[in-house]
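A single chain, nothing else alongside it, follows as structure tokens in the form predicted on its own.
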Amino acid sequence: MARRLINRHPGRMGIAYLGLLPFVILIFLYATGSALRLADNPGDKLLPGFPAIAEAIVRVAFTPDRRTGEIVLWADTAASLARLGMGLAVATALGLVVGIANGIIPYVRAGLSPLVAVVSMVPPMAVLPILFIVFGLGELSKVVLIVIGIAPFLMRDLQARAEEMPREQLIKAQTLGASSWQIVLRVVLPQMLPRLIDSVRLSLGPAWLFLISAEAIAAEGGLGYRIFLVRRYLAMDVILPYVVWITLLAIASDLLLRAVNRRLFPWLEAGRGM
């Protein structure tokens, strides 16, 4: 075979180095442009140096809050993640149960496919002033907003999915004297758990989108809270670091979800044949 570019396939250090480099780029080029940002201007806030990032980084992190006695970051993070697993776990219940009742049973499918259709297709945050009506600018109102956010992309994921199964496994439980219930709980139920935390999985930019929108509108804490509200000092040594963690805990959240794939359905990841 020709040694076409297509064809040729880099080593494990290669792959390190070249997933590696993107990041050493961004980070030498914010280098730079804070550094000449800071010699023209050295109270300059759009670039903050490294030192008062570090120095930002203690202060939220580290420090106890004078006027509550909690660490800010930390406080912040509990908030977000609460709001956020509760929206993701009323999201997932959902998803799992309609989206399986469309995928094998036609009456529902034709009862709820074209609602669940038309639902997704409205903005979350088109609909989040009704929800702070409605539900009013506590917790509610921003867990709703994931769920209305999430939710219907996983039904239809997840009736995707069941449709797609061969039929002659439902036939077979079917022959062998299965009921519905049976066949949805034995047959379709462990099929659709691996795919179900994939599509989770997927959801995660939009449901931290949806959080981070709601909180900076109304709340009393959280990282969107933050984010928002120090923005008015243009304390960019603090939006920078709250953004890399909300990254870091989106990116831990999807390495955790895929862990738990790999472990309770391994044969899934043979079934793609990695």
The other form holds:
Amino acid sequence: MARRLINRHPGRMGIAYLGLLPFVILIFLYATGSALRLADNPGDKLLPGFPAIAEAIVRVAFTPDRRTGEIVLWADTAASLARLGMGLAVATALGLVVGIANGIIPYVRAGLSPLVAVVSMVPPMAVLPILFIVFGLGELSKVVLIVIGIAPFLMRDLQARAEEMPREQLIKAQTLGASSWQIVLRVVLPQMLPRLIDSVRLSLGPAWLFLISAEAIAAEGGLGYRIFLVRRYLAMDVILPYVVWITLLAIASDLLLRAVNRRLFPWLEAGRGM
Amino acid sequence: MARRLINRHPGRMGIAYLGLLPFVILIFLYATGSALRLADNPGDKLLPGFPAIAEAIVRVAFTPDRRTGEIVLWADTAASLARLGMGLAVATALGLVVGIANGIIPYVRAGLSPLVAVVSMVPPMAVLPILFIVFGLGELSKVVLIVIGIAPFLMRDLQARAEEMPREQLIKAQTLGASSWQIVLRVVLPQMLPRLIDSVRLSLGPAWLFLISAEAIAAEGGLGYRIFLVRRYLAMDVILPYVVWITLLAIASDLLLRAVNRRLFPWLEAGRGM
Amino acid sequence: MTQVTVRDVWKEYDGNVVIERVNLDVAAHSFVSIVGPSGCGKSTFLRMLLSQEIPTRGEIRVDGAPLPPEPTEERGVVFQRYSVFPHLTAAENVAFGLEVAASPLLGRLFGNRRRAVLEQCRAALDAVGLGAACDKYPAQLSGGMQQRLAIAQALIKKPKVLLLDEPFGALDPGIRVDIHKLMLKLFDETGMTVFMVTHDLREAFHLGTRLIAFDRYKTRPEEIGVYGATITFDLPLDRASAREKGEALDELQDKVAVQPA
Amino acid sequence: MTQVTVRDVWKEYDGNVVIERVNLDVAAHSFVSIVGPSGCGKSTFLRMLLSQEIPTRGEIRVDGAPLPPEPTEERGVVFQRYSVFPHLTAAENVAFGLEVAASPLLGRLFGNRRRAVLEQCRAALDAVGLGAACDKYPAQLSGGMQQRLAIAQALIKKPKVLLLDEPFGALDPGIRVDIHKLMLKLFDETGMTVFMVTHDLREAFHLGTRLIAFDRYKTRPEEIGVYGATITFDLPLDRASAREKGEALDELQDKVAVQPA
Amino acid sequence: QAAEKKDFKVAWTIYAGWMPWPYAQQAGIVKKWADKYGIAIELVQINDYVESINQYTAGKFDGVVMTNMDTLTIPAAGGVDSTVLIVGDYSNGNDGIVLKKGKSLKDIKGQKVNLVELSVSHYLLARALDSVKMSEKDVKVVNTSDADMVAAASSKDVTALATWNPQLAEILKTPARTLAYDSSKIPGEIMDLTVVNTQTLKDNPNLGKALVGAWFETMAIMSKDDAAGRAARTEMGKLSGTDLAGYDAQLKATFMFYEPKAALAHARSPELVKAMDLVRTFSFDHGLLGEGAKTKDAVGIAFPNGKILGDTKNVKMRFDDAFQQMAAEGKL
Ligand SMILES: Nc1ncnc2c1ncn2[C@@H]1O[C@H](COP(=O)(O)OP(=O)(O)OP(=O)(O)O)[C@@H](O)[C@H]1O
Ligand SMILES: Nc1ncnc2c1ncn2[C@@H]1O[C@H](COP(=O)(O)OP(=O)(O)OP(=O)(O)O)[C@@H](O)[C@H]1O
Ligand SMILES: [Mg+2]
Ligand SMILES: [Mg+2]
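And the form predicted in complex with another copy of the chain, for comparison with the form predicted on its own?
So here's everything in the complex, that chain up top.
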């Protein structure tokens, strides 16, 4: 008897094969499109062939710049990651503090949560000009854009999760003599940390977005800066590897955060294996 | 005996008062800053005074444009909302179909979910040039940017939620004789719809972001277009009301979706009141 | 009138033996209570009867025919939780099985046909004492009412075999009494064969016509995974004397209570 | 040795009366079992004893002193679920109450002092039969073990009053037997006063030295919200004869089982 | 009186006519001149041109590089009194209008034109349409970011566009595209300036001296076709994302005032006044002088010979020749 579709499972090899298939198709489509365009106009820059891309990769990723002696890709990556890390760190700290305070302390919630709700709806790109003017064009404004872009989300998410905590735990802690501060420090905070990391994982995409947008407007280096710079010449042979590289970095940071969560919070996974 | 901070609740009036306070402070700070700068340079455009802002509002929101005869704010709003609505509709439909298929049908999941995971990590702004060339510079590319920006998130979220469905329900449906298609149609889909709407609510922020970015790059009208156009002469008296207006629109669409959820899916709320 | 035969069934997960050498002949119209310590494989056994899992070795036959490789209408099921569809009213939950049979494409009926089916479901709900709750959503029903609903939903398809996995485990004791009465009544009326996993020995004795216990016969830590659980106890309750039952109760009491560390 | 006095206590939520005119004098070292239909306000009553809720009218006194307006160390509690902290091991869960008392700022001890406290907790866990599970996280413990842990955690603060809200409701019957024994032993050793809400009448009779039942005396739909529940039954179990207990059991059996629609 | 100021910041953006600045900074020329006058000057790169002007207008920079039109419409119209220290060049083909369909400018009628709205491209379009007796009503303008212009040009639904170099050159590399009009037809109207805040300059004349000194030293180096000149231009090309050939091509379309004397002559010429009059007319017609402006005279523009266009009580843009004079006389 034939099984229902929902009951049919591919094997291990099947999963690997099926998973790779769309990527292979995409690469094939690209190669065809590129060949067609290049046949039409050998100077076409939109869909460069793989040799051209490889050449560009060698240039940006392995050849030191004559003037500065730096390798462009690594210098850009370092600059971008520093900004991203700083922005994420600040946003995370803010999200944690405000989120927990909003979730646990009624007076703080009354005062701050409407503000956070409204601010989270403000499109950060629209206030970008204001940001630059208030915070200048240095690193600060880029970090601030990331913070403004993701901190409200983190705050609201953490608040929701703090509010979701079983009331019973807070009561229990009180009957064990804990003060508000002790409850926050020893009951709420440790349980929020893994959720915070999950929320940060969700914010990685937007964080990259804001970083790239900020770097496009004012920067002297960085992945977004480079893409923006060469966009004027439609140098897709540089843009495409950069996009792939950013995607890889995003995936890597996602995996890293996941691993951190598993490492630091054994109690989360405990019992899963039972 | 003094209560713990976490046990102290402000009254109704207290909540209203505390909630408004930060907004009042912000307005006050703005007014002060504006007055200071204007005292310095009466022509200052950065922090226009409230009369100037009011004048600008009257101009953009109530006075027909001399050249086109349209009222600028409404024309921009209509253009932007049309794009946003279209983008959201397409992304939602894609998210629903791909998310459910990935969540429920193992063969589809094996094929598509790695692709979706990777695509969701690609920064959409970086691939804009490709979008322009493939989809042209018209409305289509703006809609596509929104779709590319949020559909992968919707797909992944829906997939996760479909996978979270109690296995028992799917088994039960099978023992009641339902085919795969019937299970999707009558068991999975109806339960996913409210979650889909929740996910769309979460995507509203990013959707606005992509819309504004797309309009900033190429458009003949729209809220983002206007903001980036008047940025040319630092017309903060227009930018500020536009930002507030976009924020209000975002809040309104959020509330609307929430109301839709309550209306359409009575079974979600049923039992809450028990 | 349905017979079930289990022949030398083994089940392994990733090389770990969970169940081994299970042989069982169940007469038509039996009510088989299954007990055993937590984690010994009772649910796994039920899942194999349901074709939700396929035995690693051995064979299960219903009325002489091998089991199809996936769940079908001939075997109904009631789980401890999540058995009913939260987005459908009680009547719609019961109607589901009838609607999917009548409408392959949409899985849903309209107009008069729908009204006729809902009428039929109303009667089925009356039979389990939910006549008044036809238009309520599951979230509006108490735990006991939800399980009644799940039973009505399963029975409307007239399954040959009904599988129950701790169906009343989450209910308060007071409510169980009523639902036990209902269960016995339905069992007598339908003539189906029932398998019920339970942790409550009293329930097992009260409802079953036959009691089987699963257990590991090797329990040292290094033996887990190598040796699985099997049937260690098999008592036909309908023919057992009160004294036999009492002894069985004493013997099983400890075993069933054992919890994994 | 702690006395509890409840004087004409009412509780309303948004103008709806949930509990009315409750008067109760509880002698030192009593074990008060509380039963009643679902939703009648048993948990609400317990929450008032805990100061998690404040009575709308009336007063509660412990050893003659009015209750402080929020939960304190003198009243311990064990809920049906979520009583223990999932991110702390069993020993750390028990140590929590001692650590917050010893370290106001960080709520946490280090080095030798921590080791000494953990040693003390190990002993407390031994007393509830969890000696071997000291370093496990709650998710690694069975339901019964988690409730034992919650009890040990509450008892280490030597509360005058212990409040239990259906503490064993989620456990399998076999496991309850053991924990009942433990409960009685601890009750005898500590001399505290216990209030326990339960749905299981047998449990109420078995553990309590006194049994009280809450119930609505007006139950027509339009009367709900206007009239609340109150104590409708009060039996000192330690002095009741077997016959009295039997009668009480019969009388209560139906009431407790009543479920809201 | 303003407190003594020692540190100055000037913003620059990538454009052929402004590339001498980053080169001068890199080669130490800026530092040399700043040291000479006992001050420090930092040149800061901004990717986004409009943003750099906004920053200057908001007071975050003491100076900025921009076009004559943007000086009038952004800082000057915004009440920030600005002094044009250096007219570095005027666009002599660096800005152009490209058609994908049609051979001559007349064919633009009815088409959509992609350009950065309200920028010099827009101005160029207006002048181009004037030259063939059309007006903006005959086309439809689509605002398009300058960075994405090359990608936009590849898109099917873009048929006409106006932009500047290096994008312009990039776009013309694809066959079957016509350069229908360019800025060489309106010489001197699109000027690339180095502008500083008037008040700051008044309080710190040393800033003007150092900047002008550094500028003309750089001009001297790059204008020569020797090894040093080529090296300098190669560097400038690289800094703007191209190479020597690419940069030289762009320079060809730029009329640079390499000599202080030439710059001085231009600053004092009546052509400058005429050009500014055209520009302010366009700006006023497009509402760029602010909604408060009732006529094109709202903002006053002062010229070296004492002539003032527009409101004499509201002079906010000043062409200054004092420092160029010093450079020409070798007094710096
Ligand atoms: N899908 C699976 N993959 C791997 N191991 C499994 C799987 N399902 C069950 N097991 C293992 O098989 C054993 C039996 O599980 P099962 O759920 O059948 O026990 P049970 O007797 O129903 O227990 P309980 O009384 O707790 O419900 C357990 O050790 C469990 O870990
Ligand atoms: N915070 C609250 N706000 C409003 N009503 C409440 C609140 N808490 C409880 N109630 C109402 O008070 C009544 C009593 O609730 P309570 O939880 O005390 O019942 P219970 O006897 O413990 O029931 P169960 O046996 O189901 O636990 C219920 O009708 C409930 O809806
Ligand atoms: Mg089981
Ligand atoms: Mg309760």
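Definition used throughout: the rigid core is the maximal C-alpha set that superposes within 1.5 Å between two forms. Please read these numbers as outputs of a predicted model, since none were measured by experiment. Numbering follows the first chain given and starts at 1.
Participant: Examine residue 13 after superposing the rigid core and state whether its CA is displaced by 2 Å or more between the two forms.
Facilitator: Passes the 2 Å threshold, so yes.
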